[in-house]
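Just the one chain here, the form predicted on its own, laid out as structure tokens.
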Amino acid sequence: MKVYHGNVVYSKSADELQEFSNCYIAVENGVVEGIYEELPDKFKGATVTDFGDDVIIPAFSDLHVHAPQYPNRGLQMDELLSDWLFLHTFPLEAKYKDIDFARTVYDVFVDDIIEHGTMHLSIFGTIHNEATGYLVEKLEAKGIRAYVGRVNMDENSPDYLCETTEQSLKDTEEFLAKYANNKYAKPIITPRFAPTCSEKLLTGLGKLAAKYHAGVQTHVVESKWEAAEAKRKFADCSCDMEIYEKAGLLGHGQFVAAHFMYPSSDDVRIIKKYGGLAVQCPDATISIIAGIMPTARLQNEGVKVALGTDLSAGHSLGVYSQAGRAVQLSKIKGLYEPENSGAISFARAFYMATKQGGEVFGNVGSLEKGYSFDALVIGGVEKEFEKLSPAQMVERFCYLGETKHIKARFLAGTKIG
């Protein structure tokens, strides 16, 4: 039994931050026992870690993320989506061929996504099997919960990443059953998007799900290029979402769609059907992609919504700023659409960057009883002339904060970073 005293914030519903003040928190064998005024007496000998005026809060879920792009971060910036990916981003993912370059650069990447309070993902690889089973096992080894993908891409792209249909298929295969059985880090099925995947490719990965139990995660209708390109592609879909469906991808585990920035009806209600996620990268489609998703007219519609960052497009890891970001972007869409009007609140943004994307691992993204204790500590963002209450900590940490306002890490009740 471990106890924390302080404050407390974690999303109760989608729409409202639940918030202690001077509380403590018991964790028993590293999941939330109970938040309490006063320690009860069946904890009076427990040792209790005193936070101060701090505020403790769930630790961020990262749904869209590149780790192989980390090297690009905050560099192209002045590109679109075509160029950026031919000139810049293909060259760089051929590296990981070099088992030490994946290495070294992988073991930073976890590091720094410690350090910004991100203890739980859902990552792109490469088409590299080695590199890619590296990532897996580190993050197993810390106990991160992730999905990874080994990327699938055998069309429409460079001759130095471009598979063979039946050879991707056969590594896709091996990755999913090595690490089917890992604990927290877990293959998932990564079709880059439908750009780059011949329909026999689509359609043997929807064998492997089926097989696998496996989930998916993909680009969907990213671009107004990526969304032209797959209908003239695939003329016989109606959308993107449909393209996935056909191919036999959709019901098996999780489906992850990244950005969803153009949607169509058939679109979200395809994704509704199978109960899928939507992840909105907020710097990453205002740099590289050139629009803005419909964020508050898609939950309106039922769909679920939850943060990523998407290095290297996105240029930074802290999925913190990513909330604070898709208030100011929601409100942006409205103005100028005013059919996706309707701003989502901030206590909607923590929710989709905690709870939202946690429930695709299980019990995280909260501090409601029962929820692994995955958490964070806040502080140092007050002046001394000023007192805030928990809430506008947590408020003003998304909208200003740095990785040195990050006091103290917790994954499942263990002090990390």
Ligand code: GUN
Contents of the next structure:
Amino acid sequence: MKVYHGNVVYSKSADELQEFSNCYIAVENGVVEGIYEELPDKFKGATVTDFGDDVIIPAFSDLHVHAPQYPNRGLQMDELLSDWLFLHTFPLEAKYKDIDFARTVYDVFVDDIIEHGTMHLSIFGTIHNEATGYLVEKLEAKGIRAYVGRVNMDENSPDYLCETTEQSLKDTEEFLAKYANNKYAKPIITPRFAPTCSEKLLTGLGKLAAKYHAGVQTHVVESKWEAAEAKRKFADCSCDMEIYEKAGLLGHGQFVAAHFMYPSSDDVRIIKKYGGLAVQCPDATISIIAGIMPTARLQNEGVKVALGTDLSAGHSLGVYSQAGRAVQLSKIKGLYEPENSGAISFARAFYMATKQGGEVFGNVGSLEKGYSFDALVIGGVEKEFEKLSPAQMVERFCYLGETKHIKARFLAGTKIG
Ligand code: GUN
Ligand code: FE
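Please show me the structure of the same protein in the form predicted together with the named molecule, now that we have looked at it in the form predicted on its own.
Everything in the complex follows now, all chains and molecules, and the chain you saw is the first one.
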């Protein structure tokens, strides 16, 4: 049993923050036991760690990030998606054929996600089993809950980063089988997106999804260019989601749809039918994809939306900065396209960054009783002349916080980082 004293903030619901000032949070076997104004007698013998005026919050959930693109963060942000992929991203991803290069980058990547307070992730690797396997094993050893995919691409890709359909399916099955029984870092089927995948590949992946009860992640109605390419290639499908539904990819595990920028009513119907999660990546869509997700409209229509960094189309590893950005973008969307609805609240964005994204990994992303104590201690965001409430400190952190403001990190109750 461990007890921490301080302030606590988590999402009570999608639109409401729960805050406790000057309280005690008790953690038993890595799981939140309860939050108390006064320390109950049963804990009187326990040592209490005092975080003073700092705020304990759930660790963040990044539902869309490309680990291999880490070396390109903050570079080449003046291109649009197709040029950016072919000129900068595919050449970098090809380097992961070299396991030594992969190890070097992935070691730093994993340290840096922890530094940024992210403890639950859905990650794209590359087409390389060995490199992506190294990342899976590293996350599993650390107990970080993640979905990790070795990427599939067998068409419209440069020779140096293109697989045959047969090899792609064979390597994917090997990857799924090898890590199927992992406890924390689990394999997920990861067709890059419709423009780089043949129908035969997607159908083959659908069979593997059924056989291994595997989830699927991909980029869905990502940009106007992507949507047009997908329509051209899959002319018998009325929308992007139908491509994946027809291939048998949906319904075997969690579906994670990055971006979901221009969904038709059929896209919305299909993602809801399978309980899929759409992922907003605010910085990435400003920089590379050029658009704004209709977040509030989708949520009003019953679509679950979480947040992602989409490194390196996005430039920052801090999911917290994406929460602030999601609020900003929702207001711009509402201004130019009122039919796509207006502002989301900060409470809503924080929920997307923590509990909504965490939901797909189990009891993580909150500090309610029974949730894993995957938590951050936030401090140093207020000056001597002001007094912010715990919820205000969290809001300010999501706008102008830096990693130096994360004073401590806990994963399943153990201090890390
Ligand atoms: N669509 C296909 N591949 C990618 C990628 O690597 N990043 C982003 N943002 N979109 C993609
Ligand atoms: Fe992406």
